[in-house]
Amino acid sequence: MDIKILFDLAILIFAAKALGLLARRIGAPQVVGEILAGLIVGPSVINLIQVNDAIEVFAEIGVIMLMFAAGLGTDLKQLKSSGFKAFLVALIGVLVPLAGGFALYGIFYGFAAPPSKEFYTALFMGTIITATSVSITVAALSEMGKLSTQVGTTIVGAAVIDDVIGIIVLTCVIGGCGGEGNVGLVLLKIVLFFLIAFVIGFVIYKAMEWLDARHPHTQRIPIYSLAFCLAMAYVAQRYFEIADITGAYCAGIALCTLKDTKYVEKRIDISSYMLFGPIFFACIGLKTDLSGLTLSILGFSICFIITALVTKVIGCGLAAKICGYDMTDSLRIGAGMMTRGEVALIVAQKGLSAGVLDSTYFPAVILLIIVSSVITPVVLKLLFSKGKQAV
């Protein structure tokens, strides 16, 4: 083992957490500080650390654990209560940004037909802006006392479904660009995987429920849960050629109704928060290439952010209007779905790993997260302070 990896990890962890806490202190998402830490210590600035195989492994485990935690945090009751309205809001709220991102890339760099790299790069730019980061919106709605309203419930339910649809879209795109462009085969593998994941998930859930009843609140529960997560991630990518994070997310959903789910989530979060998560986000900073940030890329980044925000408001707001909400509530729902976070970074990272996305586009993603995280709570407060009260 190259002993230098210990020095690299020490620098990455310290820098990531220090700048992450600083970012949170000034009101920005903590992950932004962690990414900036990787950017500063990486080749783009002081060139103290370069990406290597060991850091790549830590980062991959980090993203798997993040998606597992996202699955564990899914509220199935909330998902069921919002029903068809949330599903339609999520579906159109994914399709419109997907089309918007694809069109934006085509306008700047030309349209291409599949299975060319340019076609899948355009698809990835659209896929990046499909997912909603619900945590910031939930915090804003909770602070205003609007989380339990019909509008709030629809936003939260749609955001959860939004992530599921976004992961399916990501899986389709990765499968299409990684193989021979046979989307039909990719869809078949996705269906088979989800069927098998449902069966395996049910069996494991029953086994974990039995174990949880006999040994509640013991460390064996999170240990076995993490083993299940890693196994599902492996099966997803090894046998179905779909993203490992899809398997991890499904594992989390399968276990999200255990009595000790919160305990498992807390234990998983310890490892993720202390080690794997910071390295994953810092690794994105390490891979971000600012040397290629030309005026053209800067112009694209500005248009990318505008497209991401506007298409979410249009897509989700239109779906809400179709579902019977008035204009004010439709705008509230659309605005509540604007935030982007970890999932956007994960999708961008997957695009980079698949070789269809250039690292010069990472600054656009980072700027999108910052801008959407700041704008969304402000817009929501303005919309809820005017017009009729949400019910």
Given for the second form:
2 protein chains.
Amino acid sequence: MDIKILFDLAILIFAAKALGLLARRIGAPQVVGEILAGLIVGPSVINLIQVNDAIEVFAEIGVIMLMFAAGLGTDLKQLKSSGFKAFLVALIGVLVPLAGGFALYGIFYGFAAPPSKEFYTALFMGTIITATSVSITVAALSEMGKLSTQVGTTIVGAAVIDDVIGIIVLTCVIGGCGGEGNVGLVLLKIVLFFLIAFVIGFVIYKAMEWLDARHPHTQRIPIYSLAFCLAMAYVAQRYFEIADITGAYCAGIALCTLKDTKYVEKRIDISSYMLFGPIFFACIGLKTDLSGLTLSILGFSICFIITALVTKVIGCGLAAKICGYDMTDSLRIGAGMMTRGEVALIVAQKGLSAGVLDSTYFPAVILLIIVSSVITPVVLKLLFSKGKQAV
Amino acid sequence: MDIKILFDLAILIFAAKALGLLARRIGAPQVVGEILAGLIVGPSVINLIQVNDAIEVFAEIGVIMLMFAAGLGTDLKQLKSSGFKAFLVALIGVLVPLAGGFALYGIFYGFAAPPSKEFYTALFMGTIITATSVSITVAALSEMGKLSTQVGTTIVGAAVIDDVIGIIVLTCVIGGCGGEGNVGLVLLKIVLFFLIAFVIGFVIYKAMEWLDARHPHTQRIPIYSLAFCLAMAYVAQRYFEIADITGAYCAGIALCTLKDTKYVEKRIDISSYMLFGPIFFACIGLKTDLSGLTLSILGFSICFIITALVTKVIGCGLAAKICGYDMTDSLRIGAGMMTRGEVALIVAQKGLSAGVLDSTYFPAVILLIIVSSVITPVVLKLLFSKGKQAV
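Could I see the form predicted in complex with a further copy of the same chain next, after the form predicted alone?
Time for the whole complex; same chain goes first.
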């Protein structure tokens, strides 16, 4: 091994944390600072660190841990109770942006039929903007004390479900562009994977429950959980051509109702934020290609952001209206779903690995996260302060 | 990156933890089980996993974290108060085994003069058996309730100091066999490194103390600490040809009196035991070459273990006698210092990387850890139960 990796990791975690804190201080999400840190120390600016295989392994484990933690943090009860309404908001709230992103790319660069690369690039543009960032939405609602209102519960429920739908869409898209374009086989593999994941998840859950009862709060619980997560990530990608993060997320959901789930989550969280997580986000900055940022791409980025925000409000608002909410509440729900975060970056990253997305589009995704994270709380505050009181 | 790394890591951490627990159940140290796990899944037995660059990076960060944690856990006050007696016990307790290991190799395979490889191999044999395992010693004494007796304090103090002396010896030996054999230059580099480490350590300590006062118990404290540790490890190896673990250990000592040291230590500990630590020990098993275990090497191993145990008792016992302890207490101190642990493996590992030690000698080191860890508590119990009461 090359000893320089120690230097790389030291610089990356220090710069990511320092710029993350700076970002938070000026009101932006921490991840924005972490990405900027990678951008600055990378080839785009001072060229101190270049991406290498070891950094990529750390980054991949970082995103696997993030999705595993997201799975572990899933509140199954809340998901079930908000039920159909949240599901419909999530579903239409995924489909409209998906179509919007696809159409936007077509309008800019021409439409293409499958299995051409251009077709999948367009699909990826749509996929990137499907998933709402749960964490930012929750933070915004909780700050205003509207988290437990009916509108709030629907938003959070939908934000959780739309992560799952978003991941299924991502899986389909990656499966489609990875294989020979045989969509039937891809769908079969997806169904098969979720079936097997369900069975294995149930068995492992039972085994962990038994272990947890005998040895609560011992190191073996989080370690075996992490081993299960890594194994699921591997199996998903290796045998089902499904994104490894989907496997990690399923592993998290399988273990999200253990007695020691919080204990496991805490340890995954610490392992993640000490090293892997910051490196994942910094790595995105390292890979972001600023030299390709032409006026044309900048124009595309602005339209991309507008599309992402508007399609989410329309899709989710429409679904809320169908579910019987009035105009004000439908607008609140639509606006609450606008935030994009880690998942958008993860999807973009996956598109890059799959070879259908160019890193020149990364700045557009990063800008989307910044803009949506700043705008959503402002718009929500406006919508909740005017008109009737939310219940 | 190759996705198989996820599989490798999953298997390694699961097997290491499972066999580690099994080892503990039958009264052996956990690390023994972790090493066996690597041995079993590696080329020696079922050949499921082979060492690769990514695993080596994880293993290296694992040992860096272990040594950083050891540095953080150092009790500077205890070290100062037990003072001269502990220092003398440590010093003679390092020199006698060093000479013993060197002589043993010479007797078996012939003596050689520097700068031949054989000379340094012999020196490494001695270096491996210099450092007492603090953790096992403390556990044994505390189990018997003898930790705070004068004999206990001297043993623990000496065990801590002998880690430092052991690392200096290791640094000299690695420097000697790595460079052109110019011992003067090596010593100059060592002195220069410790001087610079002292200055940088002081500056970083002051900066961290300031940060800690303003933002206690925040993520930035452990993250910046880890970045400092990695940077020190890199600087040591890259610019001073000093082992990276020495740099990590110094970084730990520099930060061992922060208000939040326990907070940092806890997070390093979790990061370590969740992934990096088990992989370090399992990696030793992966690299252990059982095919080379001939009768001749087995014979050498037995003599090696006897040498390691006897030289420690003689060295430390003699020093204790010089310091004014009577025969019984001198024997107790000598016996208490017999345990070897992680550091012996770390040194062996360093010898392998430096190209002067063959992996065929790994079984001897592993056997030494097992035997000494099992024998020491038994002997101590015997020596403390007979004769006068310890005070």
